[in-house]
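One chain is shown next in structure tokens, namely the form predicted on its own.
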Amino acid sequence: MNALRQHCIDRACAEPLDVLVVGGGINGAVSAAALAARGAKVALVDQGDFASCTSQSSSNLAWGGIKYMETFEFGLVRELCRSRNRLMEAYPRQVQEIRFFTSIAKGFRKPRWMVFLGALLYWLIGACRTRPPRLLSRAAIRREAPMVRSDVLAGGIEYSDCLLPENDARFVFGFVRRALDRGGMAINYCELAAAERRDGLWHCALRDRAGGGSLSIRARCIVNAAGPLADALNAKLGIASPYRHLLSKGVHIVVPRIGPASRVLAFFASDGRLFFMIPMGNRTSIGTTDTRVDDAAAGPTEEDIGFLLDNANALLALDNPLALTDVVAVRCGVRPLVVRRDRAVEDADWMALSRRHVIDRHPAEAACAIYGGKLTDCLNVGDEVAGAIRSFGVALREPDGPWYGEEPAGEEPEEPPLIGACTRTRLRRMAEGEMVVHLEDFLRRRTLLALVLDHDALRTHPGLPEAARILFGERAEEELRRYFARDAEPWAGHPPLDKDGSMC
């Protein structure tokens, strides 16, 4: 097993933690992260691997929340593009400036100039840090977005957000190593089973679900970074919270690219959502759907891939349409939104609620809950956390330096890339230093290559086998056969549908 996460296994059972973060999301990676950095001794522990569940199902976008400006949340829109430009500052490589080239149909409820006047204000609320937004005619967009049916259209505008070029789960991951490199301890495929406070720490039991056998972890606080499965966290520490999750499935497909890398297409689409074709190397990722579900592993049904065709083809002018053969990869999470708890929430609201944060906190159990919340907040989340744990009497220092912000490029020995991106001395520091448990790890979430290259591309792919040695060593045989051995795979770990259209 890996050894770095022994390592982690070994100090975390050895003696109390100060913080036991449970969710190794992005708001527990960034949790982690920020407490690591300011000297509390922090342990993040997750029944699957980094990322794995909503935060690898991402549009990949940094953005500051455009889709507020309808709503009037001015002051949240705010916040996130506050946030959004500390991460453009912070991750130069990682979070890039992209143009959104947005289609208006004839007929849509707000006319051209107000979405146009609604988009520069946004611009003006981003502290002008973008690119100003433009008008867009008919002419422009037949002229310079061809695949777009401009038949049907009033205009347009232009305007800039974010896109993480690599992937999202990469990106949590970034924090997930800043824990590690500032002494904390991480854990991947680590289930918290059960957990009791007594005098003064949370005595937890977890289940070793790679290596096997039980842990036992004491910490004097807990953080609950259970994204989706927050609620059900906080009934096993018997914690009463004042607010809940309302569960949001979102699906997105991967399909060959449409349009330039360099241009986001941004629709409304037949739900009156904004609708995306966002840049994913050599495919272009479509979404995303909005469904209320009350299951945290909801997956893609026939109707959200029906949706998301459907839509695509209405609003493009393709030589030959989209069709379920050319899905690459399903892409599907499930958003958890806060509500307070005594709020009733009809299905006419739904759409209309926001992707806020709450730091819930129990000062006297020592625990902390993060409700709600979003990948462009995330260092908001990483500092709230940090201040709760430290009202709970930890003591913990200012960071000695930034906590957070992308690491130099350091220099690439000359080897030409053994699969996707990656080269042997690439592959071998993923193998000492990024916990790559499965091979699912490696293919879906420390890089894209899961999502942009379809099933059978990746089986006969004459690099792989190889990576695998490197990643595995004598386990590469068992990884590859348990990979491939699993129908799912070809949807990201969703229920597969065939190439006729019927879920399998």
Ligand SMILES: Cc1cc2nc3c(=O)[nH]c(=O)nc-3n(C[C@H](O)[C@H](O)[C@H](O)COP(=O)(O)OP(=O)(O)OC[C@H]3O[C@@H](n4cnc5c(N)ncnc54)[C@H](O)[C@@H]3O)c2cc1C
Second form
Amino acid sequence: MNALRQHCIDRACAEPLDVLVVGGGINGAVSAAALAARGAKVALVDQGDFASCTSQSSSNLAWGGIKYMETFEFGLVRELCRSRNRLMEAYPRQVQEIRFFTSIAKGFRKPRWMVFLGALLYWLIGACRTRPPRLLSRAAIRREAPMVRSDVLAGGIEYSDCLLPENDARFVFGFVRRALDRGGMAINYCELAAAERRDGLWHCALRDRAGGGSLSIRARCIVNAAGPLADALNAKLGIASPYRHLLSKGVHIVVPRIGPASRVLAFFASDGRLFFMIPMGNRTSIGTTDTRVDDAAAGPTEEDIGFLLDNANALLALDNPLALTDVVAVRCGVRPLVVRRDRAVEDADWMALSRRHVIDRHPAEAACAIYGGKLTDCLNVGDEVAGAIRSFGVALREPDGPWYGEEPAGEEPEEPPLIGACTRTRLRRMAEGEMVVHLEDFLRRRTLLALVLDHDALRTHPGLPEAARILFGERAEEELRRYFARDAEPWAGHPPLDKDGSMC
Ligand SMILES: Cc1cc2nc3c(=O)[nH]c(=O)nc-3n(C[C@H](O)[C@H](O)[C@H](O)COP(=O)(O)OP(=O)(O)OC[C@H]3O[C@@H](n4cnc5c(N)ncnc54)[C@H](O)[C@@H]3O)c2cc1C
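So that was the form predicted on its own. Now I'd like the form predicted in complex with the ligand, please.
Every chain and every other molecule in the complex is listed next, the one we just looked at coming first.
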């Protein structure tokens, strides 16, 4: 099995930790990085791969939440813009400004000048860190975006926000790597099965879903970063929270590239919500839907995919309308939205529910849970979780420098890539330092390959067998068989991929 993973298991089980972080999505990864940089003895565990749940299915945007301007949540917009700006500065390669070319249909609920004023105010609230917005006439849209159906439009606007071009899951792994580099431990495919607080320590029983068997870890404090499964994890921990999650499913489809890679096409869908066509490698990701669900593992339905295809075809002037056969992959995630348990929200406006996060502290149990949130706000989550852990009595020092930020892209020797952009040297580094346990981890989360190549193209890729040998050694054949044994649906790139239920 993976040597780095085994090393982390041995260390985490050896003696009591300061903190066990359960859940390796963005919120858990950022918490582990923030704590490790402050000198805590911290381990991060995830029952699947890191970022294998909601954090691999976002829209890949770091954005100030322009849509919350309509519900007058200016405080939330200011905070999110500040978070976006902080990410832009710290991650110049991984969080890049991109233009949103937004069409406004005739008869839209607001005149286009009002939408433009909203975008102008959004830019000002965002401290003018991006290029200013622009009002677009119908003629300008026809000229600059001929693939958009301009006959149904009153005009449009253009404004800026940020894109994660390497993808959300890769971004999350950066925080896992940071935690490891600063002495933390991280173990994927490791599920917290039960925990009990005794004599000032959490005694945790974990299931090793990669190596088999069970592990025991003791920790002074616990961080519940289980995302949509946070309520279920609190129940396991015996913690009663005044908060709970409501779940909203969002689906994106990945199709051949529509328009240039330098901008997002934004529309208002038939139900009035913002709807994006977002560049992803040499493809375009279209979404998203927003459907209330009760199941954290809810998958995409034909209705979801039909909704996205129908809206895209209604808004675009394509020679050949998009069809199901154009769908290379589907990304489906469940967004955890925080509400107070005592608040009746059943009749509330679903789309207007706040996207804020809450760090719910339980000092008597030395536990905290992260409710709600967005990728964009991750640095605040890291700082706030470190504050909570300090308040439980763990001595944390100030980090010696910024605890986050882009690592310089190392010098790559001149070498042709073997698969995607991965050279043999890069793959060897990945095998050593990125805890790739299954082929899926490499294809779907450390790279974009499973999202931009369809199943058949991957199956017949000449570089894949050698890449698998570099990553898995003698397990390569087994990993290839396991991966391609999955149903070859047109959207096979979608999780919860394993029918064995290993995902959230
Ligand atoms: C469709 C969609 C689009 C979005 N777009 C954006 C966007 O563009 N920008 C933005 O800022 N935000 C966006 N968001 C929001 C953002 O993706 C989420 O807020 C964020 O990913 C949640 O991260 P998390 O770490 O809380 O949860 P998750 O990523 O779900 O991580 C929780 C982890 O906990 C693990 N876990 C659960 N129980 C256990 C256990 N018992 N033992 C071990 N591990 C366990 C799970 O396996 C999982 O990996 C979007 C969300 C959706 C659904």
